[in-house]
Each structure stands twice: as structure tokens, then as C-alpha cells.
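Okay, so here's just one chain, in C-alpha cells, the form predicted on its own.
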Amino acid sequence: MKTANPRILTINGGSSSIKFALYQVGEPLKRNLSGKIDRIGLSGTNLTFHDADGKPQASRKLIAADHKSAANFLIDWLEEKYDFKTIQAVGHRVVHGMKHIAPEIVTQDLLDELHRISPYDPDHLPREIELIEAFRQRHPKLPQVACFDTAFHQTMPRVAKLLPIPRRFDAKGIQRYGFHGLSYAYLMEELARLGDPAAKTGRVILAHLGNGASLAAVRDGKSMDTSMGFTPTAGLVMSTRSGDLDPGLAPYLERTEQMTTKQFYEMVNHESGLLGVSEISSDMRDLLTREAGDVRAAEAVALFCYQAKKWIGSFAAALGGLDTLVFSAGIGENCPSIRARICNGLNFLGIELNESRNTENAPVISTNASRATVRVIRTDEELMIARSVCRILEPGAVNKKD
């Protein structure tokens, strides 16, 4: 990284959005800006961003029918706003990485492989490939790094990866992979930075509770299990995803409702979860304001908390106990009442919350006497991507104090 004031650009592509951030390389990494292009493919597409101080700046409207056109708009905007030559590399969140265990420089061979495995995640991978190829076309010499969301879970034991279906499918790569890996990797680095001994030699449960929600069981710094499986639809009930379902439901709805595979996929990914149960909203904040007067909202909230509690219990069993529980992401970081309901009744695991600390969203919300430490840590996938890019291009460029 020989250019003066070198920067790293991070790209986090969703199904209809692109989150981005620009980091000044150094110790620590310094965020210059962060932003988002949302409603891609819909009306009202906007680019919004915040400056280095986190202050919102004027938004820009655009027409973007797909992620490629949105990426080209973003590149034009960055070239107009910054000296693009200072951008030394682009780091991409790639949701599915199959057997990849670490971030990798994007090559044509890797792109060909991502195209091949696109059916494993049709909601994300094709769009992420579009983003990589758009940058490659505009700046072919600019290094790009793929940061795989599944890589963190490659340490799971074989028994946690197996699906109980005919073995021939396992040979084709049909197994439990797990997701939210970039978030989990960041949280584990934060635990280590905070001096929590469980980060290296202990039993940790990480609860990434946002629009997409999952939990991970970590022992001695390595993922042992996670709630999401072959796809991000599995596991805990989420904002619009169902989480785990009886597989017999699909043929039943086909017989009784003439529901096609495509319609079933749409239902369990975009019409279920909190939205489906409440018939009101996919946003936990909306449901909490309505639960006292609407049984549908109350049941959706109760289901979410009940399932999260069950996953914590099952992971504690898999780990042989619990030393640290971490809440993160939108719901985990900002909803004290949800954290309290999830932890209520888990005293047998050594969990004891301090009510005032929890209400204040304090970094540690457990009591001093609690055998298990309960923490709230704000996750940062973009920073994790930037760290990964620096480490793969120039080992030692970033330390853990950023």
C-alpha cells in the first residue's frame, strides 16, 4: 500500500441494497464515510451516507435496475467525491463460500466457482457477483477480496454439519454451513480485546439478533455449531424468515393450497417470521409498541424470545456449559426487554441480569455475581471486512486495537 493516504472500500451487498464504507488504512483503521444504496430495482432508489463523524449528509437519487448499475453509480460517485487512486482494494461480503476457510483475492477461477455455486444462495450470490464484476470491469487492476460469511463456521465438527438425508447429497455439498460469520468473527475479536478469557479458552454463545437472526456456539475461539444451516432461512424465527419448519409442510401446502416451490420459497423467506405471525410488521420495535393491545404482536414477540432461549439452552448443552453470552445486531443491541425475556429462567446456566445495566444497554448487563458474563457488543461487519482486506494484502497492517 504505497499510495499516500491509502483507503479500503468495503461492499456489503444485500438482496435490494448495497452497504459501503471507506476506511483510511492505519493503526487503527479510520472510517472516512459509510453509506447505503437501498431499494435497488424499485422506485425511490437512494444513496445515503454519513461522514467520518457519523453525521448524515445529503442523499442522492438514482435509477438502478440491478446491482451492476448501482455499483457503477457508486463508482462514479466515489470518483467524483474522492481520489479513486487512493483506494487500494475492495473487500466484499460474500454470503456463501462453501469450503473456503478464509478471505481470498478474487481471481477468475474464484469468480467461476462463485457462478457455479450461485444456486446455493440465489438471493445473494448472483448480486454479489454482479458487484465484483462491475468493479473489475471499471478498475481491472484494483485488487478485490472476497470475505466469506460461511468461513467462520468451517471449524464446526462433522456431526454439526451433517444433514440427515441420503449421503449422496452430502457429497454434492448439501450440508449445514451457517452464516453471519463476519459478525461473529468481529465479536470474537472484540471479546479478546476486552480481555474476556472465554474468547480464547472458554464457552461462548453469540446471539446476532437483527432482521436476520442466528446464534453461534463457540468453544476456545472456534465455531462448534450455529442455528442457520444450508441456507440463511434455517434456525431462529426472524423478521420475515420462518426459521426451522417441519419439511412436511411443503408437500402439504402443495396439495391443499396448490402452492408451488417458488411460492413456498417466497413465503418462508419474505412473508413469514415476525411479519407472518403478527400480520403487522417485521420490525421488533413496532411489535413491542403494539403487543399490549394486539395478541398477534404479543405472540410474535413471545415466539422470538422463546426460540432464542431454546437455542441458548441447546448450545450450552453442546458446549458443556456457558462462560459468556453476547447479544448483538439491531435487536440484540437495542432491545433491553427482549434480552431480559430471553434470559429469564436461564439461571441454571449461571445467567443473572442486572436490570439497570440492561436498561442502559451497558457493555456488561449481568450482575457481578453472575457465573456467566452477559455482554452487549455492537457488531461491525464492514470493519471486519476492512481488517480482512488489510491482513490478506499486507499482513500486520492492522492491529486489534482499531
Contents of the next structure:
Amino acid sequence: MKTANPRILTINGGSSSIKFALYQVGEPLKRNLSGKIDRIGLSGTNLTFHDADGKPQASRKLIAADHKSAANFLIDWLEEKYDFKTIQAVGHRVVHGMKHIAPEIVTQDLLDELHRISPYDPDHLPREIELIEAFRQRHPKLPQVACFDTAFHQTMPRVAKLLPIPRRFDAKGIQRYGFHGLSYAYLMEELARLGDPAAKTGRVILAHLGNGASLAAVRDGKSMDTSMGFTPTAGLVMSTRSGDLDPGLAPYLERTEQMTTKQFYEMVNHESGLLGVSEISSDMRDLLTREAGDVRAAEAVALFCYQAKKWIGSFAAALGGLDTLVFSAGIGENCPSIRARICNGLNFLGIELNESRNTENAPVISTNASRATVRVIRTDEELMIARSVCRILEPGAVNKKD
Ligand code: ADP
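Next up, the form predicted in complex with adenosine-5'-diphosphate (ADP) in place of the form predicted on its own?
Expanding to the full complex; the earlier chain stays at the top.
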């Protein structure tokens, strides 16, 4: 049955949250609402949402022990508040997609495969599968699309994918994959829309600096390398993730502190990074407020900027130069002092910031004379999911659900 008002629902399942958004199908896609259920599995679970104008609306309390019950609450809420029949498809962010190079319609075969590859990403995949299955149970005919965060990086050359460990592991899929692909795909589309020639032909470094943080090296529109690897724990120091570490550290801590693999995993994912070094907070804003009076906060901020600078330098080397550098996500979009510290000393790469543009979070923060253009672009993973759903289903197919 066709509907006059087709919509796409996007779902982005985190460890204890579900972010969602509803888009009106059309050119361009129009966001009707965006929201979040957080503290899933904890006390004080809440559904909060913003209307089409971004105005916050009254929140709703719920009890949800797991993602499945939170998804069922969300479906009931959407049925009560919006005409659920208008939802023509659901797009899910799926963090790990192994070799998948593009978004795919969810079939039983794909679900079976996602179950099979779950051990590669035990932090994300089981919950994401739970969400897809919850929608499938309630609305078996509703098309669902899996949008993989790894897909953007499948163009990386073999040398960037290989891990220098015994070759037999490579055949088992133990390679560098990279993540944040939906954000990077969106940033590249924005770059093209803004008319930056480097989007099509050129050398671009994308810095997605949020709680999770990574950088990507892109040449001629294709990912050539990225800082995250086999898991999202790799690369740059993050809010609570360590980023790259000496592989000798795990056995050393096992010998000297009897640290188990599970404890090591907890430490490098949830107790390290900005939080671990500062012992104060995982949040960059908190650290910036405290850095003048607390050396631990100052060191955490300095480490973040130093490492980001090193990644930019190494990616410029991999790309043979730099045409455009893009800052994005919470820190990248909002924090002039961090951007300035990262770029400080990178004049040799042609990077020259304009101080007042940077302070204003302007779209272009480099000087007119800067050889490399430095931009701030607000990322939108939800919109990228909705676009991917429309592209895979085609506007006609979007209306052919029933
Ligand atoms: P997530 O990966 O959870 O989506 P975000 O992209 O929201 O994370 O980024 C969160 C980070 O952005 C936090 O460290 C937060 O302090 C930082 N941030 C957000 N706004 C600002 C700001 N105005 N100044 C400095 N940091 C900011």
C-alpha cells in the first residue's frame, strides 16, 4: 500500500542507548524528529527527542532491561505518536561489516552472517542484531537496511589492511578495517556539495574527533588509510579508549599485576584515554576548564593534540601531501583551541589557520593563502543512513512495501 507521506527511520544503537531519527522522503530528505533512548539496562531510562526544528520535547520514562525491550517501546511510541504505516524502511548503523562494501537490505542470510561475525565486534554487533530482530518481529514486511561503518574503508589498499602478524590470521579476517565510515561518507558528500575539488581528485584528511575519535586519509574520494584498525580501540587516544598501545603491555601487566584479558579489555576501552590520563573526566570540555590548574588535565589534552598532529603528518606522508583537512564531531566541530593546537607547527604541510575564523567555528578556518584548505563540517551519520536507505530502495521501491 502506498502512503502519501513516506518516511525513513534511522536507528543507531550504542552500548546503552538507541539514537533514532525520522526523515520525510524527498529531495532533500527532511528530518521530522530525532531522539534517543539512553540508560538502557540501568535505572532512569529515558526517551528524549527533538522536533523538526530541533526544539527539545517532553521526555518519557521507560523500563528497558535490554535493547529489545527499548526497541519495542520505541515502536509503540512511534505508533502512538506518528502514523507508523508511513515508515517505509528502517536503516540501521551496523558498526562491523567485515568485507561488505555498501549498505545492504537485511535478509535472513545477512542476519545469519552478522551472528557469525559477532565475535569480531562483541561490543556492538549483538545489540545491533537485537534491534534489527526486534523490528523484524513486529513488522516482518518492513524493509530494513544495514549501513556498515566499515564499508567506507574497504577501498584501503592491501598494505593498509595488513596486520604484521603471522599470515594465517589474515585468512581468518584479522585485518585492519577502520570505523566511523558513515561519518566519513557524509563528510565526503558535503565536501563535494561545497565544491571542494579535493573531494573528487585530491588528498583529504578527515578528522572525526568525538568521544570515539579517528582520522581517515582519502585520495580521489577513496579511503586509503584510517587510524582505527581491527577494532575501534586502535589509533588516536579517545575519551576512554587508549588508542594504539605497545603490544608488549598486555603480557607485562599479566605478569606483574595478574591482569586478565577481560580486565585489560575493560581498561583499554573504558578506563583509558582522556579519562585514564586525567583521572578527572572523559569529556574534553571538562578538561579544558581544568587544564590551567591541574597538570593531569593539561597532559591529557596535550596528548590528544600531539597524537592527532602525528596522525595528520603520517597520513599526509601516505597521501603524498594534503589539499584539504576536515575537522568534525563534538571536539572537531566545537573546539577552536584544540584545532589550533593540532594545526600548530603544520605550516610545512601548507596548513595556516585564520585565528578569527577558527574562533568562530567558520566553515573554512584556514587563511586565504593557506595551501591546504582547513574546514569544519558538522557530521550527520543519521542523514547518511537515511540517504543510503533511499538509494538502495529507490524512491519507487520505497513505496512498494506492501
Ligand atoms: P560521540 O562520539 O559520543 O558522538 P561527540 O561527537 O558528541 O561524541 O563528541 C563528544 C566530545 O565533544 C566530548 O569530549 C565533548 O566535550 C566535546 N565537545 C562538545 N562540544 C564541545 C565544545 N564546545 N568545546 C569542546 N569540546 C566539546
